[in-house]
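Here you get one chain, nothing else, as structure tokens; it is the form predicted alone.
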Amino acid sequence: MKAYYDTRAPEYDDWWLAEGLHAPAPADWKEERDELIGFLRALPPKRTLDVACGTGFLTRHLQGDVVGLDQSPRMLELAGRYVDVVRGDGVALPFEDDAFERVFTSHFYGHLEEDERARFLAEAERVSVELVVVDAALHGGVERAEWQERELKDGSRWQVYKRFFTPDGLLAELGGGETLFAGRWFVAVRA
């Protein structure tokens, strides 16, 4: 997974923008993406750690003092245009207890297998009292969990584990909280 995202960094935003291999997008994709961005901009400013920040596509819309963490040097190079960045592992956060007011993560939790999920949640709880998770919504024709074959522009193919969520299902895994955003493509919850 680490090598895949480092290789994908230069084209990662194509997914968000529905360009390149991800074009054309379904009719409602861009509208819902923009609603999600608007929602993120409206979150109260806090000292936030964005775990697996990627290129910073969503990170840059968070208000307050934001630090982006990712394991990929190429992703961090891109995210560093928007926020301070730190290279590190999302399931072994290199920060002191209570270092942040919020942990935010987008499309990371859905890639974690069971043992990694437990470690990530323990780490998020250790460094912050609030966790906001944005991930892929469970919608028609998509399995809850699957191994996907993904192709990059260079023709390379990668096997990637991915899970999809209903807001209630995600909240149940996180131990409760509230739904912040529920759409066809994206869900966001606060635990």
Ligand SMILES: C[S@@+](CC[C@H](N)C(=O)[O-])C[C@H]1O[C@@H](n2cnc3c(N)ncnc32)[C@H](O)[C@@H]1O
The other form holds:
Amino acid sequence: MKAYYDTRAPEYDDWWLAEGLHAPAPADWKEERDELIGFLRALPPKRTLDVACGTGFLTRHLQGDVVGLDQSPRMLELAGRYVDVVRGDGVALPFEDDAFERVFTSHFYGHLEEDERARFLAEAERVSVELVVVDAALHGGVERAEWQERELKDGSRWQVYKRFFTPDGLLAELGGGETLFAGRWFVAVRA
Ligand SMILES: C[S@@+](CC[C@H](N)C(=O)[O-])C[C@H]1O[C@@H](n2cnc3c(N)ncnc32)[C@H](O)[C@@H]1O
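Given the form predicted alone, state the structure of the form predicted together with the ligand.
Below is the whole assembly, all chains and molecules, this chain first.
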């Protein structure tokens, strides 16, 4: 997953924008994306660590003192336009205990396999009392975890592990909390 995302960095926002290989936008995509952004902008400002911030597409809308962490140098170059960035491993965070008031993460948790999930959750709990997770919504009703074959503009092909969530299913894994956003494409919960 690491090399894939570093290679994908320059074309990553095409996914959020439904451009390039991701055009045309699926039904309601842009409306729901903008609704999600509006919702994130309205969260109370906090000292926040965005784990696996990518290009900073969502990071830039978080209010407060925000730091973006990612493993990919090319992603961080882009996210660095908006916030302070740190290169590091999202499952071994290079920060002291309680260094933040909120850990935020978007479309990262759903790419983690079981052992990494446990490590991420333990690390998030160590550095912050609050965890906000945004991820892909499950549509169709059946729990889904799959290896997807993905292609980039240069024709390269990659295998990527990905899961889809109901808000309740995600909250159950995180040990409880509240649903912040429940859409066709995105879910957001606070643990
Ligand atoms: C699907 S992208 C999500 C980016 C951003 N959060 C968003 O929602 O647009 C996944 C991100 O996770 C990063 N990543 C993957 N494994 C990582 C790890 N172990 N530690 C830190 N970042 C990682 C990738 O570089 C990529 O930027």
